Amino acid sequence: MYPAPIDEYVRPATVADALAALGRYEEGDAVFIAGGQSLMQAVKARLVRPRCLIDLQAVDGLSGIEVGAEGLRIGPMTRYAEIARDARLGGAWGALGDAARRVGDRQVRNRGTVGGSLCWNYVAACMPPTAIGLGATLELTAADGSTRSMAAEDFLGGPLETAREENEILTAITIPPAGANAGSAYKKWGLVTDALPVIGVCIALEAEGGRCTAARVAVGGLAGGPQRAGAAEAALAGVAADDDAGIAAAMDAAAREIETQGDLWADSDYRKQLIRSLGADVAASAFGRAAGEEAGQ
């Protein structure tokens, strides 16, 4: 299809531009435009029909990967495919090149952006249950100039919702300096190579002597939107690296614990397995990671 008319293209150079051209529409009327893989989408199929396309790809500031002594700071502008091939990456951040690596095809990893995969926040996507199995934190900048920051997983709701207010704009994605012993993995089942995941799986760990101390994990492809499983984290702790019937027991958990949707592609059940199955895999990997080994998903 072809999209309703649009009536205006602005390509801000700053942040203040950007919110100022924002402000000029009534709420829906104006969108902004990262990458466009999801948003032009739904423009010509008319699901969102804006008046004015604000488009981020020259503002200043908002793509790159800064690592520092306060860890890992993402422009929401920066490419899947800058994220896929920055050596930085490994042990504790190991799941970003996973997830990044495995967004959508080709042309969409040197598109698409992170920002906009969280801001969009599809049901089927890869970096929103990564952000928040590596506990990253969004920084939100206002018309006004104010600032707030909040976690990835109170930013994500359900799917295509977002705590972005109207009058924000994503300026950053952290994520906490990367400890000694610290491992993550990211891994998703899709239909077909390249599909987006019926079901994905973030964990982020942390070991000592081989076993877990502490976990983050995370489920994407829920009809709820992206969530934790509490019940694998404190089943995880504990565990060796080695003991594959605790991680078993732990996506176990995971699974009895996240409610899971049917549909065209997956019933119920069939998800649920693929939380433990995928789940022990990546648990696998982030363990490596975490004792130093870089094996890939």
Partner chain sequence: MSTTTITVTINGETIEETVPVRMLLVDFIRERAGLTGTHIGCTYEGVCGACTVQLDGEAVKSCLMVAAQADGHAITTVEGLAEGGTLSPLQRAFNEQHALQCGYCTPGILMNMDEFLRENPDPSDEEIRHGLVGNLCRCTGYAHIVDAVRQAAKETG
Second form
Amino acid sequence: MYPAPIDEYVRPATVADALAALGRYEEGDAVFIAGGQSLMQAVKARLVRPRCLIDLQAVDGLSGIEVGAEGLRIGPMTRYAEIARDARLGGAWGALGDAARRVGDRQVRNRGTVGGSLCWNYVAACMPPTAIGLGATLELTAADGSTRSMAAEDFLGGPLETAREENEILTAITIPPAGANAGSAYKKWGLVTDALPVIGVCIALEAEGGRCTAARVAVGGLAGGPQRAGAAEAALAGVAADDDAGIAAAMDAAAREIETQGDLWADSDYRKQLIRSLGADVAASAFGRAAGEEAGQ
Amino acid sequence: MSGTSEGWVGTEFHRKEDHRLTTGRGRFLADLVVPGMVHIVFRRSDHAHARIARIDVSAAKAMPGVIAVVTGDDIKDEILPMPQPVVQPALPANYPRHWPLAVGRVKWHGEPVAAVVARDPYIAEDAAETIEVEYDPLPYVGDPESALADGATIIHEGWEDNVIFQMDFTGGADADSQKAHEAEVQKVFDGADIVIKERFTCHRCGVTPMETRGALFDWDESDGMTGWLTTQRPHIDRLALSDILDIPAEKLRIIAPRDQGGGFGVKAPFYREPMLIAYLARKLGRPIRWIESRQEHLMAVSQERDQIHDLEVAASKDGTLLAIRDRGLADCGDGCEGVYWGFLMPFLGAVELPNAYHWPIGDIKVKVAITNKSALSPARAFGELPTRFAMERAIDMVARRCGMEPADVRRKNLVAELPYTSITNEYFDSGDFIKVWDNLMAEADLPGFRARQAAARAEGRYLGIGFGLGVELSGVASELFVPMENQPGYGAATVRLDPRGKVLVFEGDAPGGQGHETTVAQAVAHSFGIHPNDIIVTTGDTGTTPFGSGTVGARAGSYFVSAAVQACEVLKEKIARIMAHDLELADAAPADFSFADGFVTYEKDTNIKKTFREAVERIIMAPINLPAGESGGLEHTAFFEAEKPMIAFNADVCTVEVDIETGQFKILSWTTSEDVGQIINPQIVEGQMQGAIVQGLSNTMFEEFVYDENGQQLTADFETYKLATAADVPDIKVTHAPTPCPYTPLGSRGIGEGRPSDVPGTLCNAICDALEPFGIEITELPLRPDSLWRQIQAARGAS
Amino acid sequence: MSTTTITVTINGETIEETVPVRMLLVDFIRERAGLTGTHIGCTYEGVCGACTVQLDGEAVKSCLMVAAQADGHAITTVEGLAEGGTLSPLQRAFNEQHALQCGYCTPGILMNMDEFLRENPDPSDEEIRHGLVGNLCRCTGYAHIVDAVRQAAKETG
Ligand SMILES: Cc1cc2nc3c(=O)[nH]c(=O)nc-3n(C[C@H](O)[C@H](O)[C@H](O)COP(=O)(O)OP(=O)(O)OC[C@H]3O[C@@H](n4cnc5c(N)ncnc54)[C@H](O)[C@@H]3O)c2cc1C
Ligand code: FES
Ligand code: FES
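With the form predicted on its own done, generate the form predicted together with the partner chain in the same format.
Now the complete complex, all chains and molecules, led by this one.
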């Protein structure tokens, strides 16, 4: 109900100061707080007992979306609400808006950040599969000022696990430039509207003449962490936008290759069925966006 | 604001409560502060069933800011154990002995084991965390069937088995008459064209209010104990506390805060926590406040509905219902809960099983078993949601076997003439079920729907229509309430006139959002011919209000309003008598005076009138020259008891579309038809219906308390115990086909308590209608897409 | 106990207080600022929305923040909605449409919908319902809340 005692609250203005604050504490004793929409749950449940909260709200340069020749560069402190209303994020990047518009609720979207979602990597989360599906690269900055980059799928491990080192901060998320005929989409299912995803599926594809030339398929809501569905990606290649059977076969391949779990919300078979049914819807909207239709969810 | 002084009953008057509640000036329990107040936090059991081997509170006691730490052993000789008479029904049952904190053993995950009092709630939580409890686990008894099996672990010390309550509702009191009755029923089954036999199960869920429970107790040697409590029954709590803590009743005052964030039955029992807090407030001499966390709330209370029914129905092939047989089994939890003991809900559920259908004969028995879960606590649609689910589903199954429309089977078997006494001895006083039903059918356009359904099915889309109906109690008469809860059923109201012509109304029951302040103000304004804003309603303070058993069973519209109106009538007569005397109208009768538009008028010569204020002020402030035998002042307390128990009636229709690939479905429409008698405030009535039906939907589709194989409760937050959001539910169309109740002064009926009960059956009937090609019959709640999908898959595989 | 001193503007009034670092914003608002219109319905999960306030004009759940995070920011609570004692169109619509019963959820809903209507002055019913997902109401079944938000949109839009 109430957080365990916390010694210090700091609000650094630069990445270097944020990392310096982290360095002053033993491992795990100081934590970054972004939107706090996951961290505060854990802190109030006393599952996380930080001695120091390092608030990233005022850190220069961590927020905002830039569109350039290199593609998209998204600051980790960019909130869902900002993504949801950014009109530039259609077509190849449509999945971002699909996910952001349906995370939790308005209040959560006003606070929660993309970076926080990726660094928390909760089992039921929307941004992790979306980042994998879109082929995002994450930029991490270490205390000594050095940076390294890695693919989202390498960064994101099992639930609550990432490749982030203790002395690192996520400083950017980059997504490759939009191909001319590219489209992506994301959709999830939960028992109530906009609930945490029991299954979430992201598909990004390129199409020529209405036929898929390359696809990435990622699934979230899994006990093993967000995953790519390689067999489905292979199966989608060559499939035409109106080939319902071909799309169904690809999604069936995804359902079969991915290991699913049962919990309060769905057993493992139903999760597989969700991969099939959501996958078919998502593929259809990704194809649509690739063809220049801007149908959001 | 519409309405005139003649017509406050039946008009849409915007609620008086709302200004404070929309501006942040409501006063809920958590908003109350008393100087010197400290805080209490409970440490609860991590185990479902275990012996407490050792508790070490030393670290907690040593923490700065901690005032006291107590365990069960500390208090068991200082507080009388439950049960105590005022919170023990007059029904034959085993009433488990218990104290506010576990003594010796814990019996469910979440049972209070220790408590910390500290100057700050954050510190109290820090300290509670440090308490070390060592447990020796005992076998977990997790469902009623294993609780009743031979060799089952017996949960309550000294008991012979785990049965808290059992009853035969139809066969008489002794074994011989029961046997004979069973045989008679069997004969009907033997001769019937159609017999349906199914096991219907309803999951554990309830109506958790948005405000959790809370208490604030303050002891003073001269005044005694003042306790603010989230409660629907302050007068009962007062008597119970007086017994348990051995405090003379006159030294106890319980106040339900004016604003309570919903109750729905959850705040009606006499719970453990307030006993301990009141005890500690006196012992420590400090005001202590407790605000229950949502986690505690979802672990300890709001759990209802956990029933299994093996139901059999005999019918003839023209759809006439012939007989019913039911063996009900309920999972009580530990049963340690004053007033209800976990079994009163299944008890009433069985009484209400026959619903509004005419059954020539029936054989209905119920057994309630103790398990290692928290005790069932009441929730709106008290006990009857499971039985109504079973019944409404069974009616559809009968219809399918007869090749009839379920709607036609319903109409055919509705009780057509009232009054009527059901096979479980429930009395239906008045109303017109057929009229309500026909109004629904006019709304439903069944032939039109069947055509749309056929067209959709040709396109591979699955639409369905479902019906359901329900009788609900409109208040509970003493006749039922005394045996059931050992409490009176009357409604009480004090009406006190103010010299300036304003009216104060006092009610002992404590509402939680039902709009009593407005409804009763309208009824009283109507009676006196003044404006509702001239009426101030005080509820739930035992220091100022007449005795009332509580805001339970939809009593307000029937009992409380009626008591207030009766009190007004008594006062009006007095005003009229004195006015006649003053004006020397020797042959004027009280009935010759009308009260309207702020005037008291002599109807035989309407030039003769006084303002209401003048008439009142004269009696209160100038009590001289009164008629013989008359005294000054204007105040009256009325106790309203209807001659007979009263009911309200409703019917529902909904349409759905089911996606057979996923088992997901959408509710396309929901329409109701109601008989609430004379409506006092149509907006409030509609609000009750909308809210109740959505609660029923949320129960059916989303909510479920889940215990794992070791009795760990897995659903103690809103992330896992899911409530319907605005985007999950339809707009409900509420329509009316009223018959005024002849037994209340205004013809009003109490409504809303039982209203969620036919919702699961109605919805599942629509889903089964949509899936009729697959022959799916839903018999188990909750209704979840994954299980529906599995059933569709199985049916498709089989075909 | 480690404390920090913060300056927060609540409903236009600036207050400076020394608070424990761990103090939740909702407790700061209720216990320190004495504004008890903001309610609490969750333990740690932040689902119910009863604690919704506006932080620099945006609806947020004040149970999912420590007060220190609000240092230097402006908070509006339900007590700040009625300007000069006149109910806002949204507050009035809640009364006229009977959009509240117990009123426990109401302050949070008002604070969310107040911002929602600024962002979305002419919403469809579906958009209103979707905007309400972060606020649980146990009493009303939501229909009258939707009616009230629609009425306020019409009046102000
Ligand atoms: C009611 C509710 C509903 C929700 N529904 C959904 C949903 O439908 N889908 C969904 O995906 N999520 C949902 N969430 C979770 C939400 O998306 C969270 O906002 C998100 O998971 C975390 O983002 P945050 O900014 O709040 O991060 P925080 O909670 O502040 O931080 C999360 C973790 O990331 C770390 N961190 C944050 N930023 C950085 C950084 N730049 N570098 C290194 N580490 C960092 C923090 O130290 C912390 O460990 C819901 C949350 C709530 C309360
Ligand atoms: S108390 Fe903040 S969301 Fe429930
Ligand atoms: S009005 Fe009671 S919770 Fe919304």
